[in-house]
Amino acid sequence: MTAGSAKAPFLWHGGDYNPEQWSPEVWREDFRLMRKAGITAATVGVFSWVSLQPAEDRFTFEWLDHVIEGLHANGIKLILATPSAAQPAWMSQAYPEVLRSDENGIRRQHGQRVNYCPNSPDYRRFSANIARKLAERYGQHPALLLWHVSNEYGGTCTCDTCAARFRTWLQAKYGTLDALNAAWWTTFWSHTYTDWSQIMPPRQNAEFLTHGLTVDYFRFMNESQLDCYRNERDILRSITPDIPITTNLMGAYKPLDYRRWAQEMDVVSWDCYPNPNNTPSDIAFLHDLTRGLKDGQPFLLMEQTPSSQNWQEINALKRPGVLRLWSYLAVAHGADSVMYFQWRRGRGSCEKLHGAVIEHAGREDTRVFREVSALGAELQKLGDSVIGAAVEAKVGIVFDWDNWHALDSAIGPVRDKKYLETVRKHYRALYEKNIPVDIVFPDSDISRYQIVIAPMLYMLKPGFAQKIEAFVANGGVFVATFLTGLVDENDLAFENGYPGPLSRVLGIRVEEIDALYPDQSNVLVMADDSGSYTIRRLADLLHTEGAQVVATYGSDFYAGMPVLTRNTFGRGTAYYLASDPEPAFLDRLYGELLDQSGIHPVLHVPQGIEAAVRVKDDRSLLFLLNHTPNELKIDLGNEVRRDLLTGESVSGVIRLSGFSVGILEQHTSQ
């Protein structure tokens, strides 16, 4: 399934536009300069609230009807935005309950973007008629290929509005203030509620500690943003029930949970800007994490910068190459667009540094529009070759948003938990041997996939426990580590201990926990003597029950103890990792893992290559990506295969320059 149009059916190029912010002769030549830079597609509208609405009773299209036009004639699809982003300051000062309050119910002045409440009424019901008025004068343009609903969704509010609505979500959920107070556990410290009307959201400046309390507003907030996306999306897809639907999400963003969101997605999309350390494989991660939103589905890339960002601590170009390489790093993982943000750098404000395609002195002989326009010259060559193609993958590991905020809110055994970094560096030791993966959630269908790993999943949800019992039992493979199996979906511990209900599939028992300063560490050492290997941050001390020792612990006073066990069930294996390995062990133990079940890379390459396939039809596209600056030698074998971006036969071995990229076709029936 593919994630673009059939009005559209290829690889899409191109980004965010704010032509609000400029007169039609720069408009004119926006145009011309996107010809010839291969853009295909424009995201227009995202924060042009006040250019289309000046006033609560006065609307202003008739500029956004000449943009639409413009792009229209000169070939270039559109992607219209809603722009409730961003209220207008006459919104704000007609209504302010409109406004977002802080951490301490503080209502917030008017200003920056993203500053609303969004249990208000009046945001709901001005985004909503700001959405019918779009769809009612566009939704019939040939030209429009995409709703994209509001901007960047996040954050939180803890208003007056919002604890009222809390306490409505709340009494839906649990019925009864004793059923709430058991499931929060409120006897601690006496926080017993007695009426509905004591319960706040966890404000800083009241209760913020009971954990039941915090994951339960977590979900709330998740939901009532959630609902602001929905209420502007029911009314576009009754007036345009053919245009898909989306909302731009940025990866592993924790406030909100985006597997929730893509239930209620057409199609997921979202915006790529890496920290200054992240590694291909946090890229590949986060591409990953999104293609598994929608169980699979390929996605949208909707931004990155296609020089350097602005908003970081510093902000380094993408060096010559690197855009490219970053866009099919994007494609070979699932996306099936390559677009930027932003087309033309604004003169003022905020993002006047962020890179664009178009700098402050609008020239088109510059290295940045030249690696645009080369790489839309490719991807229109591509045609429709890579669109829908899947990412097949026998792994999966596993990721929940719950888990994460649940994680973070408890006190102890240390502060910071890492899960984000533990849950990637699982995922790094499977990258690097070039197998794919697919990230998962709880309640995803397992049963495909013949290895499934979950780091740190300190929160089981009820049935995920069984779903991985029936996994193992019909030969999978499962692999838990630390921290896992400690609360319920409530944030109440088990009162069996850990790992909770996977204790049975586990094969072990936990007695305590011990956390390692940053500079002490502990010794695997494998049963059979092959090896040791450092350990840090986490240590469980667990016993046995059923379960095979594979390694123990090589100092302190829980010398001897296992921290790797193997436990057989039914057809398959668990096991259980109980500290923080350096990547080495990881690396040996999913390699071992990976043998043992007939799991092999996708080719084998020299380190710094990274090599993936996408699947379409009987056709198989293999991606070879060179993430160093040398130039590095890639043996194909025997099989021929067609160089989509050259149109040329390869065999053998190939030469592979530099921050360069191959895509190789090759037919399955062959």
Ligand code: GLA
Contents of the next structure:
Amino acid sequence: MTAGSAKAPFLWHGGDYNPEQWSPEVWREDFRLMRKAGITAATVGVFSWVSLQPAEDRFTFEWLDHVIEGLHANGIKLILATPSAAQPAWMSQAYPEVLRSDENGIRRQHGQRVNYCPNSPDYRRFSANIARKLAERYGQHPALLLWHVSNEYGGTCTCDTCAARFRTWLQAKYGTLDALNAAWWTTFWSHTYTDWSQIMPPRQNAEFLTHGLTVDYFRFMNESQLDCYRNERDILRSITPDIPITTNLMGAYKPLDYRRWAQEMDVVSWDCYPNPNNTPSDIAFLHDLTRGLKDGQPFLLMEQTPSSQNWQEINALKRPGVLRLWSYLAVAHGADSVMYFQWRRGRGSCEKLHGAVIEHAGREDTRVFREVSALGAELQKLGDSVIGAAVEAKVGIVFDWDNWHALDSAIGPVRDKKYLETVRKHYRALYEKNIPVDIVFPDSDISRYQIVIAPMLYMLKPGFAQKIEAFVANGGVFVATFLTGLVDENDLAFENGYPGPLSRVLGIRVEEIDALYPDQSNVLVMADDSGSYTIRRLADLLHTEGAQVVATYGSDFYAGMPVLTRNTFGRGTAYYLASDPEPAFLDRLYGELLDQSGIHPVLHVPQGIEAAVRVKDDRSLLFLLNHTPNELKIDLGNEVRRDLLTGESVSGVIRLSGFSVGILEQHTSQ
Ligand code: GLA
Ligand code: ZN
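Can you give me the structure for the form predicted together with ligand GLA, which would complement the form predicted on its own we have just seen?
First the chain shown before, then all remaining chains and molecules of the complex.
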């Protein structure tokens, strides 16, 4: 069960509520409308710092007392946020070093949000203090479900305070300056540091090309912001040991290594704002990534817009039914809540045109309010049948933030490495087959999987290759691609060639890497003449050292050289895919690997329907999601399942209307 669900054992329905922007009269209307919409949890306090502490020595909690009482009286649970994502102006004015510095090391002025230096002692002191006051005042409140620390940590600071802390962090990591110089390869361009004080954060008007520096600064900044979170978390935990703690993450957000964050959180939560070009597969990937952060533990969907975003170039409305569809998409992939940003649209400032459950007209006779209310009623009907249920996957796809940073800082062989895009492309091939996938990390236990795919794992951390060797030796199937195994954890190239320590299990040696212009392509030709496929972007020129050649390049001076190899290693096999193929090839490759491994789709469904499963005790919950606007038929076979949304028993051929959803329960012990 998700941490926190003991007090509220159902799928939470709610979202960000900013009563500090409104009068008590509006609050009363909010409570009435929340009840009507089936809202069960409200996130309060995000960005309310100046309303709670208008001056350094003055606190004004009374309004919050009333709001919390009002929510409680109306049966709405509380997710209480600490307000530390935006410091009040008085603080920036009196303690200017709380302000963040920009990419040139120049201190920013007060304003916007997340504009604090994560290493500022004053910021740490004030944020700890307000967290303590909130915990002391509301920690015992019966409505309190969860602490929501700050909001969307992120970005970076390059100020002198951070520079000094960075040096201390480096001293602890490397011990000596010689060791640091060696790890960062600083004899290049005469960059050798001769005194610790010469080390500066990467700044755009100074040094930012030393890869050891940039990857270490990313790690340091990640830890610095995590320290801010831990600073508040530890106080909350000491005062309210039974209240779980989270902070809202942002999916595949590059500046922070969420795998490390998740280890410090009781429950992972995230804010889902798809880009206009994201497909359901892309969104599902982010849910799976988030679920993977705590090794499969269900997560909270903390924010999504009920209708439109406002910060994209063009902000389309979610079509009728899509809010519900995407809410269940999240639930199908492991979410134990459905929540929104925001409850009520503010009248001013930069989010006044962001979608909300209650729009400026304040009415309940709107499409959005009706859709939210209908969903609220449905979630209540589902009760505790879904929460805590697991997703069981036999395929893992490796994702790594350090690798992402290292790849993007590498200059050559192409500028845009497209790491996230490539991982998502491999994911999509499995998603479209309705194969559950876990996103895993270099430190994950992979022994439970049958297939592990590691696209573009350019940086190999110590121990990873041994883990893969053991996995394959035990019968696992491993797939690696181009740009794998070039550098170690310090971003230093492996001395014995690519793919570094993975060479043995893959049975190959890469000699050169070709980069193709956007209008160029090559061909992957199956060695058994069973087909050929277009390949683009990058092409490793490799030699087998024990592996068999499955496919070769069809043209150019390396025609006939291997482009896909298979190595038998112990009881398993390891594949190396040396170029970026058209989707049809991944569809074929994974189709064959799944067949050989005996892994079957959740259900055979028409294209456009997604079938996903969560498992709880002896029951499996089949989610059928129609991502198309058209009615489609699905053959359930002879087995009888109970439709949790209608209560009816179903089997055989059923119809699912456009953008609609079915949740079918089946007892697995029968
Ligand atoms: C984020 C923030 C919210 C709000 C929304 C708008 O997720 O957490 O405060 O700004 O974006 O989409
Ligand atoms: Zn700083």
